[in-house]
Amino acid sequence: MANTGYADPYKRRRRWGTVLGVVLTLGVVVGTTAWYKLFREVPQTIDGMEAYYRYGSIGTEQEEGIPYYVWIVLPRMFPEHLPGDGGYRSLGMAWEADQPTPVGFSKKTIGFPRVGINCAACHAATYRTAPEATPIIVATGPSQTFDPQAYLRFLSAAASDPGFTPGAVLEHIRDEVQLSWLDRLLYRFLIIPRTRDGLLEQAERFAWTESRPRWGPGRIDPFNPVKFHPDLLGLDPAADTTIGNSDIMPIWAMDRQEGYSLHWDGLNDSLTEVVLSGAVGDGARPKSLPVERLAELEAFIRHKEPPPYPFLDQLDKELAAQGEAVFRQNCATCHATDGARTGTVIPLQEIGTDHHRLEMWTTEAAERYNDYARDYPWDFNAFVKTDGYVAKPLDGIWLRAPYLHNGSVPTLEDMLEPAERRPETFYRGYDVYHPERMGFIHQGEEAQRLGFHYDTREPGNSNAGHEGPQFGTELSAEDKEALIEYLKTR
């Protein structure tokens, strides 16, 4: 029979079928791995909401989490670049034996491992009761050993090494864990390249705090860094000089500060709109954000109570009884639970204390902010710009020195004292608590070679303000011992 030639198209469509099958089996099989490697997110299983608070992910490893295996063996391939010995430790993290990260480092798996920071890694206190004492971790209590400046440089100067390569990073990852023949290509080619070019790109995006003065351990300039990235606020550095050095505050017992202006400068009144900003000052962003959880964490910080005093065994109670009437006397109306003034903010030209805090959060600021979140389900509205500080509640008082909102008084026992009689220069960031003088050790030996030098004179470090005989200064030597005495129990 004849060969019509028929049959040739359909050979060829055949063909080409087959070729178009293997070609999209292998697009398949290549995006299916692709998104395995790099995209699959794991939900972490945490048991309870202590260690999520401790550990949990609050949406910041896609954007800005660093992949773990690298952030791991950073320390041990640049230990010149940290500022002591014992790895992130000596940063001032507080980091439990039995846990692959510090408390306030979640590891998650999206595609690898990554690391993110979240709310514990500030809000969560460490004390210890003697020097050679195990460090007691408190959560939700204000961190006063972690420098989160000394480790966005420790960060920066890593990935600006000429030793930060693919295959210097890879070699020491071999210590840590036998990645697969694929998992080794994609750190080489992508993974460690990639986090290299994000840590210089943050270092960049931090160049406008060398121009300003240190935050040192327990200190943060909590709204600069917000103001001034550019998926965020977008505001420009150079033109903005303001200094927003800030104490590190505690977020415990927050069901008793319903209502009240939050923040120093009481910048926002809604605990809701604190935590969802709060992660996205740290580094989540919209699509991250795991909300349902962060209302969790929002009931956490509600009902966590601060720990009591742990001297109290030594508390002379008739002292403390004498204290409490002297607090009612003149400190209640600002301090107190119940307080008229409790929770409100009294204007700077009535604390007097340093302006630059303030003076940082600006009316545009607010604006933008409240702009942030309009195409999402959650919003914010509440953030607004003061003319002064907020009078806090004083849970846990023992627990959160140094005091003032830039943390520039270093004992209760200063704090009683007129600016002039208050130390120019301590020592912050030692976790000894020193019981006699409400305020961790802040001269001599360890707490020199541990701490960072603390000089009241440098811009937005002042100790001056909360001076006079409202605000207890000119209280009697009796009268400041039994508060000291009763402020104890608080």
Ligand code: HEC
Second form
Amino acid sequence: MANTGYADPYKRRRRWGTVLGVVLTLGVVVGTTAWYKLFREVPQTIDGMEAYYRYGSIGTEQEEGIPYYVWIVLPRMFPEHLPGDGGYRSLGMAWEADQPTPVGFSKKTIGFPRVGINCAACHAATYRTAPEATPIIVATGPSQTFDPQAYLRFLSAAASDPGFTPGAVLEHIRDEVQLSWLDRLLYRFLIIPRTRDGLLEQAERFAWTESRPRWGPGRIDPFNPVKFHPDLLGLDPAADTTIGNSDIMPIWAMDRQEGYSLHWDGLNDSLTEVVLSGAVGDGARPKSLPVERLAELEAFIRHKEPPPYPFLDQLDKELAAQGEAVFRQNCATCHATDGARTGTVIPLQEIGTDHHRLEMWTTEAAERYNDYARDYPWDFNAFVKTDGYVAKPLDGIWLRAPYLHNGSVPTLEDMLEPAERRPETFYRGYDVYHPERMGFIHQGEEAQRLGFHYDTREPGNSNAGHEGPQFGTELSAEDKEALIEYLKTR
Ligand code: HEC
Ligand code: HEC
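Swap state to the form predicted together with the named molecule from the form predicted on its own:
Let's see the whole complex now, leading with the same chain.
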């Protein structure tokens, strides 16, 4: 048997076994390394809810996160695609010293460090009491400075730039961090090319915005991106010309809005659904949605109080008391916490403000969103189509300027004038507060230099409506003054 001329079949099988073993081991090593380098999720370490609100993940990094080191070098590589100096700050982001990201952006490692957007990108206000004062950041306040559309445009311009090559990006990353040999390889051949493709895909998905008026700082079209996303509601942007441009809302003291219709048009009355769909709209997907963390954020926004008016020491208390009577008489039905119509939808014919935002949300979109998360333990059921805009409580009203759902009226003083006497154009996005007019400074050199030219004649930007005897525009000058003094205390 020793010399049959045939190889020992067992030996042969053993040899293949060894090869298979090596391949499998290699496969496991490669697989594990790939998983570790690309998908391993490292929990963030953040102390306290306020900090979590500013920098915590809402699950957007997985699907729409940008590799942190690529993201951080883009403004240095392509300053010409930004609206001004100062990197991302020129887009109106608030960036605290010693933080790796601006307020509203989370840094989280999923394989490699990634940047995702969170609620505070839009729902955190900044204001200054004088041009030389440091900006004060108010978590849950409406951002008036962040320009999400300019951010999207910057990312797409950077990704389309011929200078966006793995080599060039890596060269800039070298100034930021020492990457290992393996990491450099992964960045060069996988992460950077994939980032570019992803950003170009995103630009394509937002192509419909090019044919509609600019959002400008402090505004987004909140639901058209969700309607048109093929993985979300899947509606056809070519068959839809609606303009949803909408002013960012504050999300403080949400407990006082229990049972109220939410969003400007009241398209949902469940805070839990609005919070979850907020995260979905920002790029979280059912599998990455951190439902428990979002429940904590919901608890946070329920109880967070708006900040007091910063010039309260100058308040004329007597005048404010007179103003409270004017408010009770004229506004309380719709705006007091106990008002009969507060938190309900006031029909468009009655309120008379711009119709575009209302038309953007359709019955079909509501039905599709209610169908979206069917197979998950959480679900959407409360999306509806309405016929008007919600009368909101006026908590922290001083910091909600510019006013109305499209941010078309710069000050409270102007709100109490009929539309033909409200400014036709003004600048928004400058965060120095006017001490008397209840609004941000919106004219003049600095407002012009740093702000966005808002033209009320553009579709979606009308400043009409909320006028007439019912809405206080015909009050006496004295009553108006008193009313404004009172509203400083809200
Ligand atoms: C890109 C900007 C942006 C981000 C990010 C964002 N929102 Fe909003 N949010 C808006 C805008 C704009 C509105 C008003 C939209 C409308 O109805 O037209 C709004 C409305 C809301 C409302 C309704 C408030 C009310 O009084 O009716 C809630 C609640 C809310 N957002 C919560 C969240 C939460 C929670 C997150 C994070 C999970 C989030 N949003 C992320 C822009 C944003
Ligand atoms: C019939 C109900 C109703 C009455 C009465 C009413 N309002 Fe309003 N108010 C609304 C509605 C609805 C909106 C939202 C309209 C929109 O954004 O298109 C609104 C918006 C506002 C806003 C802008 C809120 C923001 O966050 O931008 C202010 C300020 C305001 N009202 C003040 C007043 C004052 C002051 C009075 C009394 C003189 C008053 N309103 C009377 C229904 C009412």
